[in-house]
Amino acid sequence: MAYRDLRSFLDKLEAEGQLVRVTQMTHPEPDLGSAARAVNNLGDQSPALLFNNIHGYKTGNVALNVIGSWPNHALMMGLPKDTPVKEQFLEFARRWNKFPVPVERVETAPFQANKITEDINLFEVLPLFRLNHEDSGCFIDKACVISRDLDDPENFQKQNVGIYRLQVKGKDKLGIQPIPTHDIGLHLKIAEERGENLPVTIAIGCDPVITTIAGSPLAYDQSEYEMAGAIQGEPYRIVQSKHSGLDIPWGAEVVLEGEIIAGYRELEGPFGEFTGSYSDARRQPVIQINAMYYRDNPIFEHLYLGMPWTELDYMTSVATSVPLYHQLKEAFPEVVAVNAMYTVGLVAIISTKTRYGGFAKAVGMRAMTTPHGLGYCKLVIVVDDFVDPFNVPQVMWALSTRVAPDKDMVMIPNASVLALDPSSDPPGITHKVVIDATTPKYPETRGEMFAPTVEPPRDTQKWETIIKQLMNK
């Protein structure tokens, strides 16, 4: 199932009818951002886009919406493209338990075909463009950024692969937003306390599995490469940087080597974010690029951000839900499934069996204290085990018929949330809410007043299978 690089996955998408090639002359602005928004508007079956005729570039190639639909997400996992969302979640959760899978180390990689160490100019190699009209500049927002803990540099598990927005601030300079609760924020804090710059490697245009895992909330000492191996079912292939010693995805299209300058900040932003709002301009660290590598005829992969749903929501949906599910299940084995697909988990829906009255509220509050929940999980809805959290009509039914607002809502004041949440005040602080939408149990006396739930007729599941088979003929 493993895709060694972005190109092999694009070939698979094309074979499955999930890739559209755009060969007409396309201007970087406003065409590319407009096309990225437009394809997201077409629904949850939309294709990836590959542009190869970019105005101003002889060999400009841009890939958009690569994982931006449920069929593409299923194909990323090696599943049939019509696999239902809940089945994708359950399969991802099953593979997650295979972690860790040792990596495959090799000496050379395709991106080493071209090398620039002097007079680096990102604009000459990458067809850079603004996504949204009010963006303060061009951003690189779907690159894997690799860094390490300088207090424990030989610890492979503490090497981080993450997705962070990068503002192009010059021909060889980038701005970065390292959120303090994320691993790179911790790495930068350690480096600056040591008075050292933080070496980073930026891999653009990687295979879809490492890109997905790089956006997942793994523990600080869990390797994204070893998790990518678990998800793809075989060791993940990496090559070591000759500059920093950091490990790089073998199939990357473009690789930038540099360092975050200790103690130095510049204004970064505004930028249209996944919340559907523009972030403010804030003083953020700067990366100095010292070397650039790229494949022949490289593909610049980009990610549209704006009002959901966009590719980001598909890319992070299951990959956010599954670790939250496992973390909750360690404390509460009764948890059945977790849907944290909405705005990267600012809203989470948890399906669970309940032991007694008040149990669901405890599950909801535990979600808020997980590593991801600390910065997200602003609104947690807890439903019964027989309610599918991925089926919005069922969740709405539970909210409509199981919630007594005076008894089933718990507010946690002045809790932490990511500063990008436009409703937080001050940025990074918000009230959070748990909504208990489960059927009350003893000692809650309300449980006696609930009429029995209408259960499906006995052979409903059998007939679902029969009807699907008839529809496919």
Second form
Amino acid sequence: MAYRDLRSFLDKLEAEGQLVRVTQMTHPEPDLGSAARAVNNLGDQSPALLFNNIHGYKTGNVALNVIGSWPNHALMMGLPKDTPVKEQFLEFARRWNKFPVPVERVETAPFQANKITEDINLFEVLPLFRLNHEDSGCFIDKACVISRDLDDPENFQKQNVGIYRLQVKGKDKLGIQPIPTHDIGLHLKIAEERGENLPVTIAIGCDPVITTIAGSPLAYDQSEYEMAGAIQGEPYRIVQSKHSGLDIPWGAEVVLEGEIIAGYRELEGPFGEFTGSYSDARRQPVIQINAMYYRDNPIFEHLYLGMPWTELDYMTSVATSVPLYHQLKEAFPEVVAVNAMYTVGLVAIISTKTRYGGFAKAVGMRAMTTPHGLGYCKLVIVVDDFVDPFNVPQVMWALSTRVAPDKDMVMIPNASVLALDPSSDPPGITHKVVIDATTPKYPETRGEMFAPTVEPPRDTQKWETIIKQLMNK
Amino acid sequence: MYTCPRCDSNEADILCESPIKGCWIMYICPDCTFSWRSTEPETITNPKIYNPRFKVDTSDLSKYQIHPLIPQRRS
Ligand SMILES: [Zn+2]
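Counterpart to the form predicted on its own, namely the form predicted together with its partner chain:
Zooming out: every chain and molecule, the one shown earlier first.
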């Protein structure tokens, strides 16, 4: 069963004991940011938070940490909340292959209940707040930003739904950070080459599936809406904007219609980023908001960023690992699973069968040449097929016992990485490393003599089941 | 006019007031785009104790990277 909006997913979380309502009076700063950090510190089973009493607001609702734990991520996919991570990965990978699922188009949506086109004031509708202490203002950081390729505007597949940080710079003005390699970066480049503003629609407070897909690295001409349909197992419901012609998630809480001003840049940032470091102030584009729509009693959904792990890591972990896995598997069917969940894949762990000596190094280098790997995959660890890449102690075992530093480290100098990696120098350039932590194979001379791995006793799996049953009695 | 805690500009102005009047005021600086709320700690609102590592100098904007670069217009 698909969730059509954020509200119905919050209801599901509450029914499953994965939502905490905060009804006490809460200050925008530093309460909301502190609570968001705190809930991330509670571990990987933590609940979502829903605030409804924000200082200065008659009706101010803020949702935080909505997908910020493994149970919440499983529920997003409609799976039992105790589904292990590797199973969530394999199920996500299976559904990914159902792409594309055609969308469901409807004429009306709940967000059309309230419309403002004059004297727009974002602060009247959204309980905006500063998240981390040194942020340059209030940000909107978990909204779906929708845009089109102005050279091919009728092409539905090239329409993009992505998540980009938005600094609130006025009552009706936002700053945006479009990464040049991301789809919106391409859209903006085309618009600016044409000398035209780029129309954008911003959908705040959406169902969890479109938010997850918007944060995952699809190809330029893959529709996020058709992928959301594949992941939720039902056509994704959208409504076309009368203002811009862009397609909007039906269930959005708040919708902003605007345009990125061509050829103009203004100071934006710093902002505490997913790397756990602040990004510097940079001169970035600006969005003028021309219209605002919202549901009655709207919910502002926001996401905490900072030192991992935070909600973002749960949200992007499986959704980033799966496209890397499918792209790698095209070249190397031997690949078993990919864990790119550490800081959006700056570290990636790949488990694979190997055919001969040196094979794992080739798999690792291929990861760095995938579209996502170009900007991430700085450290790639390749392990054997029998190592679960999501089981960090097993990966550490492979590093401890399989790696000879003189033979198993490959350095690729001056490769590309996203400029937000604080270790890159200059920003955007870094050396990259493949660590081959697989068991050596012929014709490597270590292959013949390498100490045999201890296989589990024959009936281990049978006994796992027996013990589980005994525990549940 | 008000002083911006981050860049010390004296051009800062009121951005808006809380929907329930009297709870707080948001201010914004037109020079560095910094914004702050009257109810925030002094380490945010007071220019004298604002974190020096995060101060911004708007006298020479060329120090700040343009991101992304503005492409040439097609002729
Ligand atoms: Zn300033």
